[in-house]
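Let's start with one chain on its own, the form predicted alone, as structure tokens.
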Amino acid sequence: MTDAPAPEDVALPDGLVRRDFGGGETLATEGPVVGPEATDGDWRAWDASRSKLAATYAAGLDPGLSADATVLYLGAAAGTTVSHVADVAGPTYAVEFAPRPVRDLCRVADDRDRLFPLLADARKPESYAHVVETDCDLLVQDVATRGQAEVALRNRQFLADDGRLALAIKARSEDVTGDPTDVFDAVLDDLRDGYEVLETASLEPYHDDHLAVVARPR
């Protein structure tokens, strides 16, 4: 793993800041409240406990995630994450696979013009590349299935020469029995075989067997 700058070093981009919502400076955005979560005013605060990507920037790594970025999340569930996400960025996409989930995700999305959901495969990018647009800024991917670096190499046409992939590992979905840190290597010299990786980071001690990575497509 690389050394990760502090926390309060890496840079963030318009609509994200850090506030203290009584317990400490957690990261925050604008915007219409998702279940139950601190806020101040508009101000939502984002877990890094209940978000990979929020524990990402906690972990001193920057995702890429910038203002009026076009994303695709992979992974988005009932839409907490993705829901700041679109908050800071343009257009998001987010691909979920199962339709409970995508029910709650939906009614996230009413609240905001910029979140697209889709009910699809991650690891089969066909089914929505009719929708999703090309050259998206930033693609995070967050999927608890064996071969995840597989699911990003073939997500990997969507993004732009110049995007950044935001990855979560997780060990246990893609090797229950094996070392985490033999299936984060694992994991990585996989993916290397369409993105170059730039850090990692644990996700440690807010997700247990968890392994942030930031790369770029080569």
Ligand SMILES: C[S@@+](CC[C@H](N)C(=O)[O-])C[C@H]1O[C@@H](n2cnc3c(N)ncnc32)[C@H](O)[C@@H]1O
Second form
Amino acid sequence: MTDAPAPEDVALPDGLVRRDFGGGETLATEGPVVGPEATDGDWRAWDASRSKLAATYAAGLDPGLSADATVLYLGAAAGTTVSHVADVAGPTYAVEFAPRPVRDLCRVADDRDRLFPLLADARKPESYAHVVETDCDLLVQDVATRGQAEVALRNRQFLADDGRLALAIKARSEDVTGDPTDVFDAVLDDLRDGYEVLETASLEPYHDDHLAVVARPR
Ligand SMILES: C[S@@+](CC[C@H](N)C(=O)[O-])C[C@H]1O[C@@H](n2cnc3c(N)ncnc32)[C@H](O)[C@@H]1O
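Form predicted together with the ligand, following the form predicted alone:
Starting with the chain above, the whole complex follows.
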């Protein structure tokens, strides 16, 4: 593992910029508006307090997003974060198992021809293996559920050998009462069955008791 650089030193891919919307610099992507968010022309503010992936950048980590990357996103909810990912990346498969947010996610995808919503359980990758490309460049995981390492391991099959996993571990989803540090260590230990952990960083102050992890398949 390496020390994370300062957030402003993390190189951003084409399509992702730092921009001041009036309250200081924040990340921004260009695309159709989703819900209440600050905009400037076609630029949309990507708020770290509403997105673990944006907070991962704010923590000084490079999650491996790149222009035209093929992305599998697990735990898409109503599409807040995955909309920004699809503004930047190529084909973006968005898995969410709760029907209600998927309705909103489908509306977000209506405006984006590279975003493909999938109503599916991320613990059962066989249910979407016929749709999702293999050799994905990036696997983003933000599923607030027990067994977060196991979900990442089961979906490793979709990643290219040189792909990246950008995972947000929520301690309380694994163990409500456990010390978050112990919980993170246990999840990272399990994750190492299939991944080499490259960088980790706390997502505070944006998201309490969350750890960002960037890893690659091994
Ligand atoms: C913290 S929210 C995700 C927020 C979203 N990533 C964003 O930033 O816009 C976690 C989501 O994971 C979903 N989830 C939990 N377990 C899941 C599973 N096994 N398969 C698919 N989605 C799951 C939940 O329904 C919830 O919408």
